[in-house]
Amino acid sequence: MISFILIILTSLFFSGIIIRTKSRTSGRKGPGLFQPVKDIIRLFKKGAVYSKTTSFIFQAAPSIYYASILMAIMVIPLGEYRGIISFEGDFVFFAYLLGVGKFFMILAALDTGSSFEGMGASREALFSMFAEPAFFILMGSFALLTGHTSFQEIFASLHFGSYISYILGVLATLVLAMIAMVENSRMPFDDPKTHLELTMVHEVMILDNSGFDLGLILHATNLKFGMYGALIANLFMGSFPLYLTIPIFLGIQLLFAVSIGLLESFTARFRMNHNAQYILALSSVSLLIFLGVLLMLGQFS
């Protein structure tokens, strides 16, 4: 329950920190820290408009997408404190909860009958498909290293005490951070501020969403950032007491948000036809982690 509450709270300022970081690096003051949340609240107060060509799938998809992310957040622990949902193999359950939400958003984009939204749905499905192996190889490697298959037991059993383990921690952080950028269609894989349908991914998928539904989708992005930030934080929290765990968690979330803002400020978007190979390269990094785990376990001796 503690992890769930902290991720919800983190989602309130995560996008604001990213925007303020980008504003500062470009020499601008930028909007207030909670402006993205205010925009979402304003959308929640508005009614949704539905095209006559859409069915109930389009109307239900945003709620299912949002609910799937909330359910996935319930699986994430906080150091040695279990998530609301915790069992052996829960990281598989976590991945496929996100997959269910993404599946319904893709169906909703196709349900509009728009060729542009179908194109965006195709790209998002492809990118998620290439990012998924990296996550499973990463978590499978840590499951092999610790002998456990649940998030809480894996993270509680992780200990960094050698050069190899520190390298594995850095590589795992990189993989999770890049998966977060892929899943949220952010730079360098997509530009959330672009308005050219031919190069848009997630944004073109939700062109027909409005009002309350659009607010759910935008808040879901903030929740997903907080969710992946929590996974990164769990890599380094171990079994610290609660009065140390919470500041470490918040500090890593802050660092993660600032890092995203800096990345988006100083990098250009990858060429669209090269995105797939860059995302697939994350699996190669995860394989390096797997080889490092085998080395730590003495499988090469």
Partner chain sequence: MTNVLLIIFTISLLYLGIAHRLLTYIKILTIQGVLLFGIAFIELIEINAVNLTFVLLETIVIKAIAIPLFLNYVMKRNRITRDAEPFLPNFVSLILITLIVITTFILSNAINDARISKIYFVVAISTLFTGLYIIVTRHKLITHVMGYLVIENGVFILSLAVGNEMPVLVNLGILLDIFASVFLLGIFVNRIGDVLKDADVDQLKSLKD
The other form holds:
Amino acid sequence: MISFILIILTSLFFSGIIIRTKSRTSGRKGPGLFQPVKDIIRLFKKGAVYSKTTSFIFQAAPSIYYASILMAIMVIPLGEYRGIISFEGDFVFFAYLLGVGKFFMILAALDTGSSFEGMGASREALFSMFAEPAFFILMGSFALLTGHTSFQEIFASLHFGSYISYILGVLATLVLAMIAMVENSRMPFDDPKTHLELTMVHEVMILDNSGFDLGLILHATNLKFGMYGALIANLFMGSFPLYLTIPIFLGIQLLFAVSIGLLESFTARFRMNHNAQYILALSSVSLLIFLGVLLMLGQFS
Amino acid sequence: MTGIYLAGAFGISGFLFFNRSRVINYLLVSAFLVLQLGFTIYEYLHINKPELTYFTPDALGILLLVTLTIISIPAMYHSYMYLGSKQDNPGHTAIYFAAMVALLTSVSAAYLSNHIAVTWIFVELTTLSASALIYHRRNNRSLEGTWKYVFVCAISITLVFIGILFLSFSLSQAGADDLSFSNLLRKAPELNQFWLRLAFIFIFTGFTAKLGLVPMYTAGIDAKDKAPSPAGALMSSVLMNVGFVGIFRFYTVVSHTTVHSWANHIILIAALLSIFVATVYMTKVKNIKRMFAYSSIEHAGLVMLGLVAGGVGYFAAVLHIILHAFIKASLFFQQGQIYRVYQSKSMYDVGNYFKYNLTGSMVMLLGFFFATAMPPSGLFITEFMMFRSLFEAGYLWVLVVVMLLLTVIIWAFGKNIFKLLFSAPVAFKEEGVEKIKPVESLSQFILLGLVVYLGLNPPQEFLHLIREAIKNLPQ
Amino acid sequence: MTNVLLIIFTISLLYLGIAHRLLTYIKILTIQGVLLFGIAFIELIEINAVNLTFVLLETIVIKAIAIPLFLNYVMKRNRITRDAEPFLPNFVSLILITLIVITTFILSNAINDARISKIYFVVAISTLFTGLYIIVTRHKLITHVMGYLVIENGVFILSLAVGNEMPVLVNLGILLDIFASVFLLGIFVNRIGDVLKDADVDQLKSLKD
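Next block, the form predicted in complex with the partner chain, ref. the form predicted on its own:
And the full complex, kicking off with our chain again.
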């Protein structure tokens, strides 16, 4: 329960921090920390306009998407404290909840009949397809390492001791952060600020959404950031008491947001046709994590 | 004596490199030949006596060393013929002779070394010196040949090194740290199978670049084509034998382990593919030197088949590789004269060779008969023995395939040689054709004569040496 | 600790698969040289000092400094364009290199030898085959040389696995390394640049049947 509240809280200021960091690095003062949330609230107050060619799928999809992400957040634990939903093998449940949301967004994009949105949907599907094995190999390795298959038990019994575990921690953080970037269509893979439909991924999919629906989608992005940040934070929590885990959680979320801001200020996005290979590289790196886990377990020496 | 020889020969090579005077060049080369001859006789008289820890003149080493010495004398002679016919830069001549002396020396040392790592070092040196020979003409195409040769040999040498590492893995299991062949042979039954298999694959593949078998044969073809013909003769005979020595000695070790039959399969596949590749290219190749080079690949494949078949095949394999060296050397020497007549290596530009060089065309005709193993060639005897051993070992289908392929090779070889000898050349100007003195072909006749002599009526001592060389293989 | 370095080394192989520019290749070779330095230092600390110094100097001076500088010089001197020009898309390269790693990983299960560490075997063999792969699928001669250098790094790792028992083999490997790289690059810098205007494999394709 506590993690759910914390992630919702994080989602309120996460993109604010990113935008603030970006403004600071480019020498501007930038909008207030809660400006993105205020924008979303403004959108919530508006009604939505639906194209006549769309069906009920288009109207339902944003809500399903938002709901799926809320459900996924419920699975995430905080250190020793389990999430609202927790059972053996819940990381698979987690991954496919996200998949359901994404599936409906893709359907909705196709439903509009716009060629731009179809293109964006195809890219989104391709990139998530390549990111998925990375997530599963990573979580599978941790499951192998700890002998448990639920998020809470995996993270609670994860200990860093030997040299090799540190490199695994670093690599896992890297992979999770990169998966977060892919899932949220952020900088090295996609530029949220782009103005050309041909080079968009996520933005082009939601061109037709407006008002309340758009607000849901935008807030879902923030929630997703908070969710992946929470996963990364969990890597470092172990079984500390609550008064330590909450500061660690918030600190890591802050660090994550600032580093995304810095990354977006100082790097250029990959070329679209090179994206797939970089995303696939994540899977290869997670395979090496798997190898490292085997080494740690002594099944392979 | 080995120490004196190595120091002396590499010293001579160094002097040759810096010397620009023609007279001193003659003197140094003759000094090297005398040294080589003396060394060979000395080693022959002191057979099986280890020197400098890492060199043992065993029977196989002696046999190949004698072969090398016999070929090296005409090689030097034809080098002078080759260089004398061109207005060459003295610097290039100096490098040529220095590289040739270094090549012969490192090949001799590789024959005699009894330690796999030492063999490896000298094989590395042969690459270095051979590449200087290939690059002698200093044009675009010889650069290409050199680059390919050096690159492929560098990779294959690395593969051999990896094989040696795996071999040491398998050894340390058996508790000895010595990689000499005799020690390996002693420890053979205790070697770790898994590592030994890996070691065999890597070492075999690595040495195929020198011997000219399927995985790595390509570099050798281009190298023999672009090298001056005396250097090509050396590369197609004595340098090939280096690869044979490497594979043969290691194979002897492997044959005492449980990996033996598996290794036989690997060699059999490589050998069959080599003969097949040689056949395919022989039918379409239009360059005389490349044709000879492909013929060498065919013979290397046959030798490996002899090893696979076992029994009398071992004997045939060693005899075959020696006789083949003589034949191929004489063919390459003769090719130098053809080039001087026609100024071309292409099949399209040559013809009617009988008219321009009677003795030379006799060499070509005999060489063709000998290389395709027609009687009275010694190769006839060895191939006959090989086929018999293949039959006895139950490789009937292999035998059938090989005989079919050999028939095609004889046809392809003959078609080209008869075109060279009898058909009239197209658009060939007869004026100013260089007259080749018959005496220049003498060495080729001697080499071919040796093939007949050693094949049909081998002296007892020679047979004894061959039997000695294969005594460690399971009979 | 060596395991950590070896895993980073394997990641550098994956990076090699998706690198586009020759300068990136050179950087990767430098990184690999430094990693090898670390591995050799930890692994061979027990052998005698002279030998250790030799090995360490070779890795840091030759592999990590001299060869990258030399490659840079060759590229500038021969005006080689910056792109690696692979025959296959990098995406395929990445998949194949990953497959190579997985295959050697599976193959290593056949080893039942307590003396040889499997991770050395896996990393060395994957490096070896990645190097061969780079040679086969890249267009330029200079990338062939780089692929060869990658193979050499693999051989070095493999020789480290027996380094404590047979330092001679490590030294032999280094000898090979120096010999071959100096020789190959020497030909490259002195000859190919002079004879051929653009050091491209296409120019060396006249010899064939």
